[in-house]
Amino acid sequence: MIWQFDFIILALALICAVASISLKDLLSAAIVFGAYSFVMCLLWTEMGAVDVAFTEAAVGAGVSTVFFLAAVLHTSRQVKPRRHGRFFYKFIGAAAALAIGGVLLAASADFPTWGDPASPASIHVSPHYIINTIPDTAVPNVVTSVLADYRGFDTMFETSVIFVAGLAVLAILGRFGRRTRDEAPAEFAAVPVAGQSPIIQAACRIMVPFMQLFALYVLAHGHHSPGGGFQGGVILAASFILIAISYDLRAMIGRLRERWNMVFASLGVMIYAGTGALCLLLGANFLDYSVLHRILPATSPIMARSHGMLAVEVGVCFTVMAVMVLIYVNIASHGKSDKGL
């Protein structure tokens, strides 16, 4: 790590923060907040958590700024001033925000150095990871075998509380009963909407398809580089989200209707959740993917590992993107679908 480099990350990181929460034109705000994600994505590549990077590049960088400038789209764009007690709340917030912060200062001088070769981390559970990952799932990115392996339990939880915030989404905004909203035009052209432009609309036309060829590789190839089934499945929602911006929520809506949004959600858990289920059933332990070379033909139960990770990653991707497009749609339609940013 280069301190001269990771100084200046943290100084803009700071920056950022502080002005994402001072900023009074929310929409500002929002933009600030996103370039706060980018910081902390180079924070993390430069920590060699390229994953983790790569998470919040299309998550905090990307989908969750496209979320606050919906939201702002149907509140307001201003803070709403307060007559009195403004500055007791930001004494009572700056108190708390000091008090938590000295609490967290004081807890790291108890936490081992930077690198440390003889923290706990790095004598029992990484080495543990690094030297067993390959001979017994046969993958070599270490994150995927831990998210999608060891830790396979903790995963699908994951999975099932994303699917859990998109129908919480859809029960605060959505609108129920016989609707005709789901009827959208079947072509990009036959969608004129006023003021967009043709040159951003033709930009959408050819970046989406490399978008989602894309996210398929990311998806299909986290096995062996940073990526796998939840990057995959937020580009792939973002390619969606992209052409509801550039046209209008109706043209997206006519490629990937609300009810096809709540089968993905619902599959994508039924395919992580089901997996291990047929584990159980040819006579393993739950998600112990080994067993399944039973029957997948010309496979070793270390494949079968390997094997396994990908259908429980083309699950988490199901369920990512559904869910990332039915929040979009209902957060920047306030339930209608009707139009979009």
Contents of the next structure:
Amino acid sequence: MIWQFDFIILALALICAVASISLKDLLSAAIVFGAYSFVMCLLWTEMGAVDVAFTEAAVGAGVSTVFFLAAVLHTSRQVKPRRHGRFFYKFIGAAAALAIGGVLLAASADFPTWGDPASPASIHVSPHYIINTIPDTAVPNVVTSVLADYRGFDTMFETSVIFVAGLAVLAILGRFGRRTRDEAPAEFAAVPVAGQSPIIQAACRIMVPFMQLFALYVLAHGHHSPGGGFQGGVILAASFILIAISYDLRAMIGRLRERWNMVFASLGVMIYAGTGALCLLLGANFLDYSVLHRILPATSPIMARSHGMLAVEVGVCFTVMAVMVLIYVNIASHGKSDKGL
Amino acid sequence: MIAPEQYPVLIVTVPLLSAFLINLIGMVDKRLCYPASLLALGASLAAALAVAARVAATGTIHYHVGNWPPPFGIEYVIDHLNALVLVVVAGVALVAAIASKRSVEQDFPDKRAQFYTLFVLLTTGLLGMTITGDAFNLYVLMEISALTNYSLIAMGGNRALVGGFNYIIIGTIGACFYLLGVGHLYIMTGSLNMADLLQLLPALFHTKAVLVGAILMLLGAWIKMAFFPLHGWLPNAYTYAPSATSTLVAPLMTKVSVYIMIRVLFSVFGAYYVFTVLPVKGLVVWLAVAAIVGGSIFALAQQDFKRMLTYLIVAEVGYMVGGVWLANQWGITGAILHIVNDAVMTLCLFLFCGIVVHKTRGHRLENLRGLFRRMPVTMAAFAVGALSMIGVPPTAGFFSKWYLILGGIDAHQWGFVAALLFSSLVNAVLFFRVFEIAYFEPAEEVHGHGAAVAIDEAPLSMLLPLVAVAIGLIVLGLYSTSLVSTFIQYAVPAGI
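Mind giving me the form predicted together with its partner chain, seeing as the form predicted alone was just shown?
Complete assembly follows, chain above in first position.
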């Protein structure tokens, strides 16, 4: 722990948090919120939680900022002024926040010190994972073996949460069946259409294949280094969103149809849950990958766990990519999958 | 092919996998989504019944997901308490799904695939929260049920969007509190497994961090169940939700949250810590009294039938929380029995409400005019549900209320006893007012004066579930003693 570094990061995090709440311009608030995520990402890195930092950078600072921007462009850039009762609500809010903060601070007095090797979290279950990850699963990255195997059941449901998020956006914003041609143009006239600049288009064109290649590397190398299906999926989605921003939405939808997107989103979680169910059908417990050695050629039960993890990571990657693109398309185009942003 | 040892995980994973399939099937043919969801929920209910039978015969079942032993992996623990709640959740969800056919076709014909996918996933989330023995796994499933719930509510259009948005904010704060609480326990013990926490925590009972963790988890559960001062999100969200949504969430969300409270109190912290170390026993019972009285009074003030029912839910939550914190055998038995009974009663009332909305396109009290003549069978079934809410024997509602009153007397909590009696009185006034409107006030004449009112019953897909649930209420009442002796008596923590 380098306290000077932490002090600066925490001070910046606080400034960004207060600024993003108090800014009247919602576009600036969204950008500052992205900066907040980036500062948090630095903090996770400093703590040694590189996988978390990776996710925070990709999701918090990356795609969620774009979602906010898309939402701001379609609603209003300014905070709606409230006429009465403002002070009262502010007071209640501040009092509640201070009270909860005070209680949490009081509780933290009992916590073990920063990075204490004798803290309960470091001596109870963690050593078991660290010692046994190689003999149990042949996966050197402990984070991956905990997320995809020891606690893989949680990750399956987390992937389902992502799926639900995409489906919820579609269910609320999406317009099916009665789409009329004449309702689109009026709204989009006001939205600035990016992508006229050939410089931006050319730059993005070059970047997209490298991003996708990197995404696949992040996915495939998750067993050995920080990364995995989640981060890989977000980077893949970011490459598609980049096409949508630099050209227009139609250019992206031409490459990834919305229908296929929904199929990918379902398919991804089905790969995950299906792998679990396959273990069940082979006579083992749900998600007990080791039994997969019976159907995988030349594989020991331990390597089967490693392969099983790769399978579910691929599933996660599918769902995350498809859902991120789906959310972007629906927010950016008001659910019409038309041109937007 | 699949051994009975695997049934516990099937309760959750069958609807999970089916939900994604339903989404894909919906792309091919929207009409197939409805039967597919019935199949999925039916299979889940069958597994839940099989597991409950095994628990009743042989006691608690442990299931290790991924074959990792706890506390390293995630464990499913099914004891007498959640075996019962699982059957209730799966059963109510199936009935709600059967009845949803017409209102889904009416409300969102183009979004049937999305609706049923979310519907089945919401049920998955509730079942998963109920079955798990892992404090963090519970949080993940809480996220699933919450997200699906918000979106199912928001599908109801403009006012539902506002109600749903408020619910997102408050519900997220509730879930955050729960997660923070779990985080505190993890920092102090290094474990997320409930049984392991129960072993590790007693050595740390004196620390402030565990106290704050307990308060945070409790507050999280209370926000989720709309316990009285924290109930603000519930009436709008449930009133403006589409009928098919409210039929599922109104009976289940608050009840599962009450179950979570009981599970966290007794399986993570232990009865000794909750009732002896924490100095809040009397305070919580008085909060419950406030919930019962407040909910009842607000219900009296409503002109909207569905909104009146939502305030009754707030009052019923007070019953269950108060019953648990009476801290005696009777009170906790009554609270657990009331989880079952209230889920079925609320289901009955909201099924009826769904029929009213389907037939009259509204849910205000004046929409009920003349319904006794138009829909005699529907009204008879509704009357059973109403009598059960009031607490008239032999309907189920009487028995849990009876246990709760006995518990209140035993604990000398006279305020709680008075609140229960007051609430029964208010329910009687409310429902007899509804009967009066539906029986005596004539329907608005559309086809000229003096025309005989033709019988115009609800469609069978809505009527049959309602009648079945009404009969179920009486059966539940008649068999409530065996329910207590087979399941609930083992669910009450020992040494109280």
